[in-house]
Each structure stands twice: as structure tokens, then as C-alpha cells.
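Take a look at this one chain, the form predicted on its own, written out in C-alpha cells.
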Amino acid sequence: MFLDCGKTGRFRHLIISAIRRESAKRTCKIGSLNKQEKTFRYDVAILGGGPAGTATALSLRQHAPSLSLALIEQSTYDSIRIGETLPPIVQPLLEQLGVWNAFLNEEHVPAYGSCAAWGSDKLLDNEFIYHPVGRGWHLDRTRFDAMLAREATNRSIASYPGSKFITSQPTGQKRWRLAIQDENRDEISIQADFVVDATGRRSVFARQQGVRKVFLDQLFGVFVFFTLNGGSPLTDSYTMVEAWEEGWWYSALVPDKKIAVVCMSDIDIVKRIGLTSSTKWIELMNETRYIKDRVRDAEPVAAPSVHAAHSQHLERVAGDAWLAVGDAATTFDPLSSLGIFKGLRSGIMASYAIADYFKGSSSSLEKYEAILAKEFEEYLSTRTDYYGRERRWKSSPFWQRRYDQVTLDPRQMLRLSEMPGKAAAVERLSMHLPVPDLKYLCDICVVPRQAQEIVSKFKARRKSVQDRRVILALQYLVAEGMIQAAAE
């Protein structure tokens, strides 16, 4: 169930009130024409109120409570937002936030497990019965993210609603000065010593900084939600998966009494079967063997919309005085409903970097990097091996593409192509491995050599990169022509 207006007007008063808060760091400038230029200093502001904004603010006021904080949220919460299945394993990270019993208080509906017909055409059940909470939760997402910045709220973190982040930049004073524009479309400066980039797959401020995404795959998301007819009830509330030749397919419960079903693809795929339509849609929809039954007695409340749902990761999560935490730093496949759990632990764990940058620590900022960075890699390894279990299309583009396989022989000779353009070319390059490791892999090649020594040459510089990452980044950069087989 949706914030009914009564509750949502409440909140945004509450909120707007801290708005308005008198702050000890906060100042006000007269500008051209005796228009009022509105100047708000913070040590640290954050850019964007999901869950991983929130958590970042609520644990840094734990952590670091002499720091005064500011929580920049593009939205009012109050628009629908695409939920999630959260696991019980979330519950010490929101005890450990302090908000577990608001978590509680807002009675999301009870997820008993989860089950998928993944392997085989049996459909098999993964309960959560085992788990000392005994369930998880199918998130009102709208609810869920406004109970966290209320609850920033109530803890004397100045919250901007309806705010949009426009641009920034360093300034000698203060480290950063960031345009804000306010719910009523009047420009407000904002100066922080720190900046946290918690804009999810945007990671808007990261790439303000020149920092460049690095994409694993193209998986998108096609939705279509469903509304019960006649009010019958659903007979299960658990989470389903289906694999099918060209993807996966997945259902699960939704506020207000819908069902979400959505069909997984690469983007390509998608526009080739013409998955947006329709009529296309549902005619694939009644092919799955399971899927279907779930919504036999619904019907579609919309066309379908399309979604970005890639494993993705910024060529770096921090730098000069600032970091990126949860989807803007890194992004899972759907498939480990691990995205709200990953939100909130990188939050947790950016604030303890932050509290020890304010304390002077220089390395603070590189070690919360190489957090990140195994864990991605372990993410990714599980990734693989999951759906290395699939084999039953093992021809189907979309599932080659993700059993990550080795086809290039290690004595293969290769060298630099003399492609047109190459320079170019390769920074439109995006997958695999940041654009300066894919450069440095060219330049390896410049003189040919066998395509082992070229892994082990490029091993020597970036150590913490797996091997299997190394070779298929040369791989693609084959097939895009960048390098080639040179002769014996």
C-alpha cells in the first residue's frame, strides 16, 4: 500500500521543516539585483536518498556525530518505484541502522522463499524457514526508502526533498560546491569538505568527475504488471524464476495487490524479438510453463516498460573528497536480489571511510576501493557459476555470453590491428576492464606475442584483476577488431 496523502503531506512537512532548520554552518548571500543567493555549508552532503544515501547518512550521524550531514533526494517520495524481494539476512544491517523496528512498524507483505525452474524444467523451492526470522519481504519500495529518510530526518540530518543535483565543482575555501536546484525550481548553492555519490546507475557526480563505467553485460528488464481480477487472491506469496532460451522470466508480488512479471534480456535480444510490444510480450508471457499461471486470473495493467538491470562497476569508486556507494559504485544482476542489501552495507561501510578521512586517515578512501573491488569480483565469480548451471540452451547467445568461456588458445599469437580510428575506438570500449586497462592491453600488443604472455605482462601491473577477466577482455578487444592473430 502507497503513502495515502495525509501521511505523505505530514512527512513532507516534517520534512521541509528541517529544511528550514537554523544551522550553525549554514549562510546566506546577496546576489545581483537583491536577489538572494541561498549558501549551505555541510562537511558532508549526500547525493541521493535511496537506501544507500540513507544508510551512509544514518550510520555516519552514528559513527561521526560531530559531522553536520545533508541528505539531497531528487524525489519526494511519493512516485512508484520498482521493489524488490528483500532476504532476511537484512535485518543486522537495519538493527545495526537502528531502524529495524520502523522497518517493522511498516508491515511490509511476508516473502516465505523463493522458487525457479533453473537447470531443469522442475520447479524447485528455496524457503526461507530455515532462516532464524523465517521470512523476507516483498518491499513497498516507496514506503521503504521514505521510512529511511524519515528516519534521517528525525536524527537532525538536514534532508532537501524534491532537489535535483545540477553540477559541481572544487573550490579553494571548501572542497566542493554543489548547484542545487529546490522543489521550487530556485538554484541553491550547497558547499561540502565531502561528497558522496549515492545517484544509483546514473552515478550522476562520478561521471561529472570523468569517471567512466565498466559494463559486464546488457541485461535489461521488460516489466508488466498485473492487477488480480474479481480481487482473487494470490495462493503463494514466494518470488519465481524461470529460464528460458532467450533469458529468464520473474514474478513476485507488488503493493496495491499487482503482480510484476518481467522478462530478462540482453537489450539486443530484446529489440530483435520485439519485446516492448505488447502484444509480443504476453504472446511469449503464455509460452512459459510456469509464469503464466501465476497471472491466468490478472490482467495487464500497462504496456510494458523497459529497464536497465546490467552488472556494471565505475572504473574507480572514490577519489578527491568524494566516493560512490550502491548502485553508483556497483550494480548486481537482479538475480541475487542482493541490490537493497548491497545499498545498505555499502553505506556502513563508505561511512566508516568517511569518518576516518575526517580524522586525517590517508588511505581511508583507497581501502573502502578495495572493498568494493573483491567484492565485485566474488559477485561476479557467483554470477558465473549460477548460471553456468543453465545448460540447457548452451547455443543461445544470451546464455554463451554469460558462461564467461575461454576460447583463445594461450600460444594464440596476437598483435595490435592497424584498424582506422583505433585511438578512438577504443574509448567507446566499455566492457570488461576500465578503458586505461584495455588501452594498456593494446599497447602490450604492440610488439605480437603469445596471448599468455600478454595476460602475464598485464598481471604484473594490476594484480588484484582475475585472470579470467584479463582474457576476456582480450577476447572482446578481438572482436572488436582492436587486436589480432599475427603470424607464427
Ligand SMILES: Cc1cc2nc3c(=O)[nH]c(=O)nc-3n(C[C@H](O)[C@H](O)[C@H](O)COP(=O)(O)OP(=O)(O)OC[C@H]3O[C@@H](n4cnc5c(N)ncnc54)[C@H](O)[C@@H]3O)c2cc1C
Contents of the next structure:
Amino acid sequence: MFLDCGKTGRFRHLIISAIRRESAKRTCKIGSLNKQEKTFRYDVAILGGGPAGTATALSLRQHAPSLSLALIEQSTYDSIRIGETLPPIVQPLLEQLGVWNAFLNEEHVPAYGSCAAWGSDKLLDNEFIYHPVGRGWHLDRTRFDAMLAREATNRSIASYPGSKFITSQPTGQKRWRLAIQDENRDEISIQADFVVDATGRRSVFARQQGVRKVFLDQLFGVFVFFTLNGGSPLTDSYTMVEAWEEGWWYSALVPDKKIAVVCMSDIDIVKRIGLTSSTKWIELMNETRYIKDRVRDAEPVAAPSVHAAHSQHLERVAGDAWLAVGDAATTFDPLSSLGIFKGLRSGIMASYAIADYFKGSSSSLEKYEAILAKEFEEYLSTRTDYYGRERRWKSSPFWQRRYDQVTLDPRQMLRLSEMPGKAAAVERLSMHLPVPDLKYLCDICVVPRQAQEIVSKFKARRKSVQDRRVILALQYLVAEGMIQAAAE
Ligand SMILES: Cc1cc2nc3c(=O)[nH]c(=O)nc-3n(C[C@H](O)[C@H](O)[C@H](O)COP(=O)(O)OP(=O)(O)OC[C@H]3O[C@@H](n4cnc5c(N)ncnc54)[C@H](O)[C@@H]3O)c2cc1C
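Right, the form predicted on its own is done; let's see the coordinates for the form predicted together with this ligand.
All chains and molecules follow, beginning with the one already shown.
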């Protein structure tokens, strides 16, 4: 384990006993408790106790205090968690959730900015000083997430740590029966009128409802944590980013004199260059211009660990009596350092939508979906802009994939493939747009048309999707052979 086991272990013991006491109180008060069958009933069950799930719970407690809430988390916050840089803009959200003082008490490492060798060899500073709050943080993520869960418990939210959501079943009248496995592998049955999927990028509940994911890339992060020795050269707490031919590196100081060093690249490249081997990872890290200096006198704590980091979104982020928050709904590139912020914010927005839903609003979930769709489109254009600033390795596959180059001639005539079975195979595609949208593009191409006309027709029905994304999806369908060139 990377983190200080002693500290985390003691902390874990305190949290769990507090959580259990509160859970028992809460469920007994709610009633319908059958100890033999271990069946509990709540208005809202939140699956996943990361930043998004806990923010949903905390905000719901404020906005809809009469609703009974359950927070179900598979872990007991005792192993390493990924994602450590918090930008200054997160402070108002933590204040709004009423956890600002608890956060400050955790003594995470203040961060005053970032520096990047991006677009040139020069390392340039980007100081948070220009932000009104002026300071971000490098987190011990496990401690941060555990603090949010503890605050939820303190507000009488029934918490189930060490309890894994397994399956769900609708039971009529929009009520769910959830099968949960607790720490002792005993089954708990939870009935809820509404379910929040906050299970992170695996979107466990939504996937069980048959909702598919749309992928925008294949980015992965290969992590190594280092322990800094006394005379370490790292004197600042800036996050450092350094681009290279096959991706980019970053390093950040985290609490307990540790530093995270991460190499980001696409999974096919990670495999091709053997980045998961310690020897290769260290060899490549030593070829960096700046990152290597940060860990010159530091020791790696363990072998490289690989974590999915691709941008993705669910085809639908809400349905009948459920919605998804945080990474379960959409994921952002770690380059943005906005994953936790987005998770907290979506939890707060979800709480408004759920409160309105319980008041009888028929449109609150649709509005929530529209807000998240807009946020994701904005994120995509910022992402294209950032990657577009690095032009040193134009022929490298990693960078080419991120330039989102439009190669299709707008006047090119296109039509649906005549190859048997090709058009039907669109079901297994998962890039750029949801399958129904990819199918719609194929439908438009039943009649041969110019590429520009296809895009206009598509946009007439799906106004909110940016032109570039539609064109990239069309190029993708051409590359996959679903759509082909037609004679003039
Ligand atoms: C390489 C990398 C670097 C990153 N760096 C940063 C960064 O510097 N700053 C930043 O803001 N973001 C960063 N992120 C993104 C950030 O980590 C996520 O956006 C954030 O954790 C999302 O919070 P969440 O609550 O939606 O999901 P998660 O944090 O993934 O939480 C999901 C929770 O659900 C629980 N769970 C899962 N399945 C079940 C189940 N079946 N039953 C019960 N519980 C379940 C999990 O145990 C977990 O606690 C990074 C991500 C990666 C991959």
C-alpha cells in the first residue's frame, strides 16, 4: 500500500464505528426494518461514497431534509485513491456543503499554482494568485473522501461503508429493490424510491439499466508514488506538467512527504512501449527534462499502477427514478484537474433535481440532463483547445488523435455501406456519439448526400451537439466502413 497504513487504519476505525451508530439510528427511525431479512427502506439510495455521492447526500440533506437517505460505499476508505489536485474554485462548493472547516482540519498541502512545459521546452508558471481565492490543494484523496463520508454521517445520513451494490430490480410504482453485499458478505436488501448512481467511471447502476457509454479517447495514467527524502530538491508545491511525444507527464506533491508522478498516454501506446514495467517507466521518466529533477532524491514506493482516465459520458444520465452524478455521468481528462470539482457540483445540481422530482416536477431530471450535456460540450472544446497548443509532435499518434482533425471534404458524397451486415454493426461502436445518434447518421446516409448536408440534417434534430463532434463521428463511421464514398 502506498499510503501511511498506521494513520489511515486508526482513522478508519473511528469512522466506521461512528457511521454504524448513525446508520442504525436512522434506519430504525425510518421503520420497515426487518432484522432477519435485513431489509431497509429509504426515499433515496446513493450508490458510491466518492466526492459526487457524498456531495449529493450532503446537499440533499440541506435542500430536502424530510427525505430519508442511504449512502452505500463498497470501500472503508482504507486504500489509495487517485486524483489529488484541487483548484481554488472548489472552496465555495465545500463551503456550500458545510464541510469547509472539516476540510481545513485535514491539513492537505496548499498549492499555489502549476507549471507546464507544454507547446515548448520552456517551463511556464500559472499561478493561482490570479484567482480570487488564490490557493488550491494537493490532497490525500483517501482522507478527503473519508472526511466527506464522515460529514454525511454527522448529518444523520444512513451510511453503509464496506457495502457493495450488486443488482437492482424495479418493483413497480418506480420503486427499486437493491441487493447490497456488506463487509461480511451478508446480503442487505434496500428499497428506495429513487437511486443515484455515484459509482464512478464504471457507472455500475446505469450500465445495469442498459445505458451505454460514449468514449472520446483511450487515455490511461500510469502512476508511481515516491517518498521524498529530507534533502529533496522539491521546494514548491506546484503541479508540474510536461508534454512528450507519446503523451504527457505530471507530478504533484501530496501529504506525508510523498510525490505522485504519472505518465499519461493511450492504452495501446502504454502497451506498445511497456510502460507498466518499473524499469521502462523509470527509464522514460529519466528522459524527461523537468519531472525527473523532482524525484532525484526520492524513492519509488511501489511498482507502476495503471488507471483509466479516458473522457466519456453516458448515453443518458437520468431515467425513470434514477440519475447519475460525477464520473458515473461524465469524465474529464485529468489535464483539467476538474474531476473532483465537477463531481461535487453535479452532486449539488442533482440534489436540486431530486428535491423537485419528489415535489412532483416532471421536468427536473430532463433539466439536469441538459445542464450536464452542455457542460460536457464546453469541456470538449476546451480540451481540443488545450491539446491543440502542443504542436511539437504532429505525426505522433497520441497528439494526432487529440487534434480532432477534420479530413472529410464537406462536398464529399457519402452513402450507407452496401456490405451485408456493416450498417447493423454500428451497435458495437462507442466513440464520439451515442449509438442512437450514430444510427441516425447512418439513416441519413441511406440516400447519398454531401457530407455538409448530412451534418446539417443531423443538427436539425440534435441542435446541442457541436458541428465538430458530428463531423468526427461521420469520419469515424467512414473509417469503420459503415458509411462509404458515393459517386457524384
Ligand atoms: C489519472 C487520474 C488523475 C486524476 N487527477 C485528478 C486531479 O488532480 N484533480 C481532480 O479534481 N480530479 C482528478 N481526477 C479525476 C477524479 O479522480 C474523479 O473525477 C473523481 O474521483 C470523481 O468522483 P466520483 O465521486 O464521481 O467518483 P469516484 O471518486 O470514482 O467515487 C466512486 C465511489 O463509488 C464506489 N463504488 C464503486 N462501485 C461501487 C459499488 N458497486 N457499490 C458501492 N460503492 C461503489 C467507489 O468505491 C468510490 O468510492 C483524476 C483521474 C485520473 C484517472
